[in-house]
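Okay, so here's just one chain, in structure tokens, the form predicted on its own.
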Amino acid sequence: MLSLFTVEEVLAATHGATEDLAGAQFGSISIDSRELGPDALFVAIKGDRFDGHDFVEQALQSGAAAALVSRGGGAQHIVVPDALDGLRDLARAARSCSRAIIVGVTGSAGKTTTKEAIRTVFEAVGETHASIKSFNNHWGVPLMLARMPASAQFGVFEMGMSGPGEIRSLTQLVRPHIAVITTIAAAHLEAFGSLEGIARAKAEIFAGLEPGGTAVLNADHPQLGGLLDQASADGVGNIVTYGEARGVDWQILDVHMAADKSFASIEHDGVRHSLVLNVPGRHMVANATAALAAAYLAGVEINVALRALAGFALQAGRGKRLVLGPDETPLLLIDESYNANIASMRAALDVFAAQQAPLGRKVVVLGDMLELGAQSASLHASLGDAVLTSGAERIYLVGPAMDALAEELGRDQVTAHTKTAAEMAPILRNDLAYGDAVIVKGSNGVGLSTIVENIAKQFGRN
């Protein structure tokens, strides 16, 4: 059994307390009763919505070793002052016993993507420890970092926000060697007020960059002069740039697509490699240009970080392709379920404008995107360009800020809309066909995925 800790090293990082657990040793670390690893030791965390404590005894007797609490006692309890305090101690822990380089990736679009081309990258070459779907919050990172094995020679940390410090006090845990921000756009403005604000935030990762490390910084948005400037407020002694823009340090150059591919040379110290990626996108193009120039900065050779990014795949909810029932006649359903803000969506429409439909109509499900704040609407009347560029034949739009799209568009232009995901499912099962192609993309909260999910139960059936 591989032991991330042993029960005394888990009281000596919480300071806390336990009657009868000597010798434990700890294989694995969870939050969620539902999800045990072997030899788990189940934290009792308070969210939102579930208070852990509740689910305690049904870690226990679902084969957890221990739970980590901070109230009751008894057998197989650690007892702390903070479960969620204890986690981050256990974080801490984990980090200071690494030797592992360390990457850290934030950004308004792209983060999930970007850190899973890296860990694609450093997987090729040697143990790798990533973030696994998007662990990015108070919760997630903490909950990822303590699960780091000491033996891994690489770590890729996702960190995300809601708010103004949350990311510093991510970095400060994981404290990266390397950070990446992806992108500033139009995100979470409800919580930040302007993209400045959000620059700034974001900006808050080079709090716990390592002494030595470098930031890696896309320059096609007009928040880089921001960003640099508070690297340099922070003393980041080394700046990567990387993009499409003049003079930065990794440059994408002849970017060109298929329908399910992306192309492009990235010239570097004056030579240029190609890059062939098995998913379409400019936006892709540029996430893998900087998994490409962190790779090096690990220490990757740029011929062995190629290869890997030629097989790269992408996760369910952020661009996943599904060819859906017969050969002759599929339907093609692209998977953007997840998440969506201004800069996503008008990358996921750019990428389906070169999409054709194998023999039917170009259909677009386009759902809220959410936390904008005041300029939710004229955000969202701004997508009109991007949707009548994509060829969409049919449109259908779900969620009550999609009403400003709607007006934009003209409403005879739009084939259905809905307040709700739950009312537009049986719309889009009478109405879509074989040999469409379709791209459902919009804000989680919007509960886009069930629609997705019910799509690929009709038509994958046969």
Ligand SMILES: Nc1ncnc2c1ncn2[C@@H]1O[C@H](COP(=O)(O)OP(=O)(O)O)[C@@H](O)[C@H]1O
Given for the second form:
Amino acid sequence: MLSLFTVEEVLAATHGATEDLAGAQFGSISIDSRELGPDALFVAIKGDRFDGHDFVEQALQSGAAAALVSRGGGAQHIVVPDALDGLRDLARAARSCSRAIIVGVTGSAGKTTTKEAIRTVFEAVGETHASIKSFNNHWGVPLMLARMPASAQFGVFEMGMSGPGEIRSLTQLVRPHIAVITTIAAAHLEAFGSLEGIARAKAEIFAGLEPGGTAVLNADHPQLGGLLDQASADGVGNIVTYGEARGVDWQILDVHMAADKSFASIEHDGVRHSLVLNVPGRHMVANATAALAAAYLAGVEINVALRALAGFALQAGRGKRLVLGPDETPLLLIDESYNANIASMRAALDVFAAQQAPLGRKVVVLGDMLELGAQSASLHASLGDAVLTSGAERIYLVGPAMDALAEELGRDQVTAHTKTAAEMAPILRNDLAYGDAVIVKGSNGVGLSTIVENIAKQFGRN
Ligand SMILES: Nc1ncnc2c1ncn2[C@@H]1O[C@H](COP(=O)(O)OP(=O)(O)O)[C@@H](O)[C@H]1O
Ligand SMILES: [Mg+2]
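Same protein, different form: I have the form predicted on its own, so give me the form predicted in complex with the ligand.
Starting with the chain above, the whole complex follows.
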């Protein structure tokens, strides 16, 4: 069995106490009593909706080897003052005995995709531990770190934020050798006030950079200057830039798009490399280039990295393409229902512009971009151009914030606008047909994933 921690190591790291458990070893760590790995240590943290302490008995009955708790006690319990702090202690312990090359990824969009691209490359060359899904917050990051086996040669961690100071505490746990910032854009604007504020908060990632470490920065956004200033203020010695902008270290050139592939040349140190991706999108080329730069810094040969990236695939909700129904006249469904902000909306509409409808019409279903604060209306309205150039013949809008876009486009240009995804579902059921190309994109909270599921169910039979 893989052992992450012995009970003695847990007690030493957390200053916890236990009445039994001598000699126990933990092979996995979980905060969810329904998802226990072998010989699990269940950590009872308090989340937004649930308190893990209510599930300790269930976890132990389901086979957890022990529970790390801040209250209660008894058989198989390890008691610490605060279970979340205990989880952070385990994260620090795992980090400090690791000899892996560690990459941290943050940014306003593209974190998960870039993290997965880096994982893909590292997995081609060695034992790799990477965050799952978007486990990137105050409990997700320590959980992912605590799960890192001592044998890992590479570690990749996603870091997210909803307010200032959060990236700082995460990066101080992760202590990356390579810190990637994918882009700066208006997301969570409410909490930060301005783009500069967002850039400052993302730049907190430098605070945890290991001595001699390297910052890898996307250069294709107006906040690059702010990031560079912050990097030098934080004493970051090595900075590597990438993007389509001139003069960067990893220069993206000649981007071409097919319906389901991307091609580009990447110039580095005067040498051109050709990048082929199995996914469409300029932003995907950018994310892959970040992965290439990070991998190169980690000692991976460029050709090995390029070969690995050619096999990189997308996940549900982030541009995954479903071809539904008959081969001759399928309905093409692009699932972008997982998230939306101004950068990702533009990127997705840009990809859709290059998309042909197999037979019929091009259809966009767009939901609100949430948490944009006072600038919400103007940002929604600013999508007008991108919607028009996408070639959409039918425009469906979901959510109150989309009012501003409807206004911008002219209400008679909008096929339907509903408050909720539930109201939109039956409208689409009637309107869509085989041969259409449909993109569905909105913030996760708008619930467009149910629309994706409905369309997949309705058209998914041959
Ligand atoms: N580099 C990028 N710039 C702008 N938008 C991007 C970028 N990478 C991905 N996106 C868009 O953002 C969406 C979410 O991507 P994801 O990698 O999950 O980001 P995050 O983890 O930062 O939320 C994707 O569906 C895509 O539309
Ligand atoms: Mg993510």
